[in-house]
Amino acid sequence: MIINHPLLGPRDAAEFVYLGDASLIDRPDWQDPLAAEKFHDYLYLRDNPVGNHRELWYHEQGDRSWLVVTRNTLTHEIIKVELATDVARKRGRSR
């Protein structure tokens, strides 16, 4: 599988480490009164979707960037690749 890195161009997926659902970018607020319950869900509950899914990938054998890859879980077709920092900024966070 080839991942088209936004800065470096096409790279083999072997250079990357898959790190799970991209919703992990939205970490719960530790000061929330329901923080313990929300962190439990954040850490342990995962969907196993069929079709398009946003995933976190880490470029371990390259520039060490974090990417959000939108990939079809049935066909492995990569629809979109974004820098995770850009995705976080769009959501009003600075990382």
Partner chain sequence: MSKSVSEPASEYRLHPMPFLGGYDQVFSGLSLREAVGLAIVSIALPRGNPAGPALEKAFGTALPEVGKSANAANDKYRLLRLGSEQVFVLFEHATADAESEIAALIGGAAYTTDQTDSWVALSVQGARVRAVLARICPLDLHGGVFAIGNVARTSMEHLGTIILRTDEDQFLLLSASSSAQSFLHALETSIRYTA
Second form
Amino acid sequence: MIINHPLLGPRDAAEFVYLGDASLIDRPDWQDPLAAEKFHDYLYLRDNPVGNHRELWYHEQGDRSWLVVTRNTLTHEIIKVELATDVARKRGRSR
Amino acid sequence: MSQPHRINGGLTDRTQALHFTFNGKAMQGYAGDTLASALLANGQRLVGRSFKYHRPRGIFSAGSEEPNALVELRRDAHCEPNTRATVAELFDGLEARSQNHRGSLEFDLMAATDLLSPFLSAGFYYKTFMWPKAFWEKFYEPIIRASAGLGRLSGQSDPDFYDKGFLHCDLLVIGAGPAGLAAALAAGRSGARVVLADEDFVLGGRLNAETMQIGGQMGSAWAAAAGGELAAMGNVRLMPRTTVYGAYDHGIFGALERRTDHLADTTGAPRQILWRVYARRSILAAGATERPIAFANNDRPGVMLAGAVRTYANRFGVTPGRRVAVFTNNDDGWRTATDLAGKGVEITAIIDTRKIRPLASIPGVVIMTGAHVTGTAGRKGIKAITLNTGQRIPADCLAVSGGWNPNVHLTCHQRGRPVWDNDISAFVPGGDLPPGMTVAGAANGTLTLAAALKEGHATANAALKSLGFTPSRSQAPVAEDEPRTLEAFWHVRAGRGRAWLDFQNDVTVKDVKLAHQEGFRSVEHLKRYTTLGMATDQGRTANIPALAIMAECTGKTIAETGTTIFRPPYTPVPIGALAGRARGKDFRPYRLTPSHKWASENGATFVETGNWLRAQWFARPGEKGWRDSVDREVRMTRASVGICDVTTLGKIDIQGRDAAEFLNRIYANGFAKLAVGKVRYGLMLREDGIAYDDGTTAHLAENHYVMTTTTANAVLVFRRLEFARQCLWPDLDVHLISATDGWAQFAVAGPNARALLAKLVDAPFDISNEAFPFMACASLSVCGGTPARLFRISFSGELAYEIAVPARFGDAMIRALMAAGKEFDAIPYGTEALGVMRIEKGHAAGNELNGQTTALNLGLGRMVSKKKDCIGNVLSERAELNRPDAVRLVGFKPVDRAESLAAGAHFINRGDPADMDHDQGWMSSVAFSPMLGHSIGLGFISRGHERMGEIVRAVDPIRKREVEVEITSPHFFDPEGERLRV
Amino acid sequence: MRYSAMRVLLEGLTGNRGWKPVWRDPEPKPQYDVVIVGGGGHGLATAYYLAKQFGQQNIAVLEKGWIGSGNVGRNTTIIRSNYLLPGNEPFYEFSLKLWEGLEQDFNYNAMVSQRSILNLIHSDPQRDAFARRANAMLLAGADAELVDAAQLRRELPFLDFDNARFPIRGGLFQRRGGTVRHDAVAWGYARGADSLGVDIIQNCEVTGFNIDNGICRGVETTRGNIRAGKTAVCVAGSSSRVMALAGMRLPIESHVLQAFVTEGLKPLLPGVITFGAGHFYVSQSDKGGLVFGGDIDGYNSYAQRGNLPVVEDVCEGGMAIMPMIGRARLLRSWGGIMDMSMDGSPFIDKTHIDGLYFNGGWCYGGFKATPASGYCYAHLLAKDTPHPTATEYRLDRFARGHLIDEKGQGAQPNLH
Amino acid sequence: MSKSVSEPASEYRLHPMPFLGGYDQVFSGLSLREAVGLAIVSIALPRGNPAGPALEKAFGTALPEVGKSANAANDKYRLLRLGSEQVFVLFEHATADAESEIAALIGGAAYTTDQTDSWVALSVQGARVRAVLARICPLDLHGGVFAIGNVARTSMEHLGTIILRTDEDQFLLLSASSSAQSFLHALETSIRYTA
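Pass me the form predicted in complex with its partner chain as well; I've looked at the form predicted alone already.
First the chain shown before, then all remaining chains and molecules of the complex.
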């Protein structure tokens, strides 16, 4: 596979390490009254769709950036590639 | 004449005779021959035996679809089994042997199985060999295994080298037949970067096998000229002898280039190169494969594909027979007759299944239309054919054509399914091609020459346009379309005897019918039950006729019946090529510590730790075994001072205004308030609350830390930190860079560590206990100006430091340390002594931090802060991770101190049976403690911390041992930690 | 119809005209006591044991394609019970014991071949871990044998003992491990179940569940609605997709695992060999092909095909331990969809929806589990209590913190 | 800081050793040479506190885009932009104090780390350099794609590598210093196999 890195252009997916569902960005608040349950769902119940999947890839043999790749799990077509930092900020993560 | 079947013409070089042997018999061919064409030239019809019935087999095709002519090439370790003679390029000195027979090829003792064929129908083995139970493995299976299989591997290491590479292009053209050449010419002339690959060693594909003309030239001559033009273009890479075997995601192709397989001397250069081709667009122009018609005893040597017979005559100047008959359902078969007749070969009959007017008349030839071949005669090579009329016609070669199947394989390597085309009665590429791929020529079902050339040209131009190139103005090469009508005809019902579909695996028409009868009607069930298409040729000539017969049985169309899935590779690829250079010591790179050279000069034995090589111990003369060395290293370190290269520990340079906050969230214990100049031990959890890694982090300067990780986890921890910094807290100002390789780091441990270091640390830096206490760190200089970092940390439990210098000084540093330590009898110690000392001190290492243990299990539960946000603390509180009977890390001593302990033993309470229900835990690490004089162990046992002094059994049934052990504190040596603070 | 050598002889003499379909092709009935969704090895085995051991009569197996088209039809055919953890080892040992009597039990030769499985050891910590595991196996009544490099060299002289990047220091044998002809397992269970009255319905895809007040009453399919007393899902790589029809999210990701076979070769390898420092395992089939595999590709996928880096990685591992296979040619590769769970261990459990049961999360270890998975699932369906060897395969174990993590990789499915 | 004024005296003076002993070989149509004395200092750009202007002032050139390099105004420093927050500065500098030179130059505008000893640097040059690298480098090194001055971080033979095109037929390769021997072996093998 080839991942079109937003900064570097197309790179072989072999340069990357796969993590999984991009919802791993949405780490719950540790002080939430339901923290135990939310952390369980966060860690263990991830999206596993047939079709488009937003997922985290790490460019370990490259610029060390984490990417959010939208990829079809049936065709492997990659629809979108974003810097995970940008996605995280958009999702309200900061400090 | 040594080559009785050699005739005039063809592309071989008659001035270059090549000598080779087949089954030890000396033969001769010419440059440009394949082994198959040379064997045919020498009149060798019988070349192998089939898989199941050991039937005699001859050369069937002239290409990579060959099911029959599989041979072993070369000898000894170079022996290459299952090689298709039809694609093996002849070279001087080639040795070839037939395979899969017991006794000689001519008199194969296993041929008796053919007599049992009524009992060996498809799937018979699923129905028998069940009684008595023990007989399967001891008796039946070994017999089946020995008679199955095909060629033999030598059992020796492959002596050849292989390499891999990467190619990038705008357009990959797969196949250099007419369509592929036309496409490559169009693309090359436009300036695009083109790769043109073909599995053959000559460009041109069928052009070399036919007598057609392009632009007034012989097709083969045109192909040679086109090759010349392409070779002269700097933007085109011509790759003959290269099979594009797989189409992978996003335009990446696997291609195997054979570099030395056609050479007698293969030493030095890589035998084959596995290319990963990154193509923005691709054109599949892989041609088509002819298919046979099934009839009784159609598997005898001499029965061949009609197109192959033409290939041998036109390209190689070889006639496969002296009296050739043709059996066809299409116009193409007639061409075999006219081409061979034109070369003076006797044609005895042309049998066409169609009721048509004869397409040619050749004097003396029996021409029958609307007729069938119903049988053949001749045990090891046909002598005659019989027709449905009962007529018997002599023939030593029967050229059969059932039409052509486009080579759609690569179009199906992703999601594509081919679609049935009634016009040519064959599957053609469907709509769902790999992105960027188009198909041209015969592979696309465009089976005539002029149309294929035009399509190649047009397809290339369309691909170029989509890439933004301006196509050149050149026109498609001009030729005439040959007649190509066909009426589907799959098998002859009349006739006595079995009719073969899969020649190699011995699958007959009857087997397909039996599969249907037994309910194996899905094409995949058919394949799996009968083994149809699972041989080395993947059923290239067998599958479609078999599908047609299954369709007949079920009353469905072939389109409804569908095909099995084509999967990579298109043709088989040696494992050696797929592995490339990665073998032996080159399997993975080595990482060497800065003191490696010094250590190897000083008696070190090295051990692989991940990719690192580390000194395990340093043997001294007179030491009888590794234990002597290790015991000495421990004793001398604890008595005076020892030095150990600890560079392999991961080092991560962490900087930023928020570095402290970041560390505080990464580690389970607090890091927010670590003062500059101090080091702290940290425990990292995974988000699921399991202990992950541990190490020390030093606060070097404001906003500047250096973290150490375990050797094994250095890369993984870095990855996790990047995840946290980019995905979880993207606005924390914190930056990471690996410093593992940058610093040569040495542990200096033992009562004289300070005295030794004092000789090296530059004035005025003060390393006294007061000025530089336990857990202090500093940047300073050593040995007269070399920058260094000093950490007062201890893994051994001794007064200890770790001193780091830039890696380029590592070799000099170990020599300086040893020189300065001479007066203290300083010794180097390796990973074994390191391990012994850490066990004596009860420190957890990899065997304890195995990804299954919690801080609680490790006795570090209190380190996990509940007062801050950090990775893993929420889920570490889950109930079952905190059960009162959870295992705890404790120490173990053998009750009988003379006994030695074994890691991996399980703990069972005294009086309990030794079974899984009574399993109390396990011994994780053991060592002989030279300080205590007996074996000690660390291990996990249920409620261990409450059971000090209790005696349990350490059972080790795998080594048939059992030792009674006493549960103790894990801190065996200097439990109060007095030595490291002095 | 009973299969035997005599039968083969008789049929052979009479033109093989008497063989009957191995399973019927019935129309689905409107109602069954138990509907099993998924006609793979586990589903067919479940039906077989439900009928045979637990006396259930009215059972259907629904398969969206052809039976055995999932992972039982595309794997590396290995059976073994060399597990470490108490939640796993007794279960897999139970499975191995079922394999040992399977062919006589269902009267079909699935070629269960206990040729042994070997895990190579390359370092001291690895030996410690394997010793712990071997002892766990013995404590659970399985067999295990720890050998040193010298013995291995005598048994398997073709391994690279002299020049390996990661030296071979020994190995853990399970002599009772081995291989089974994978397709035949599906066919044998299908034949056995069919003969006990189970309806095996191919080309019947489940498109929804009829859930009413928290109770599952049956399934909607491409061949109509079918009512069911109990609905048992058993669809491996499709687990997430199918259970989503019931509104459930699972601790499972679907990943592709590639496997490979070479051209046929005369007997070369005695048993199954697993490289301990790379990703490679291999055995030789009765037909002579070297059947081998390695790591999963590592990204979520339902594509049943993989990519080159893993192909290369696997072959590199192969050449690293047995450089004699360089000239063997890779003939065919394929990809199966693995239901990778969050701790690498499976589920055999009721769901929170009454009447709906789930079996899945087998990662790439499902094949060897087939008999026990079927047996234990049948036990759960028949008795509503877990079989004693499958008590820990619960869906709520992550919430409780009861992890069954053999590899210690945590909630990272692609590392299990 | 050059070798200077007040180095403390010591009887154990340490002499640096190049990771490949100063390797320097000429093959047919190709030369391969360890770049000894090349200092590497990484600069991390602070978050929420743009350092661009300060760095531009310090080096006399704007920071290159990711994947590009630029020479400082004085031609002494070459800046390699490896990531959005990461720049490597390469310059000739023999002693082990390169980091302090850059830190002083940029005056605290960004974070600096000495990377000199983390990397082995090999310069490879010659007519067949692309054919040699094509055996191990997954990147497209065609001049139209990877122009002079382009820089990328990738993996070759399982080793992380930074590749900088310094001329039409010349590349500078940086790979981890601990595996320098294996990296050299990979290159030498490529050279042998393409001979």
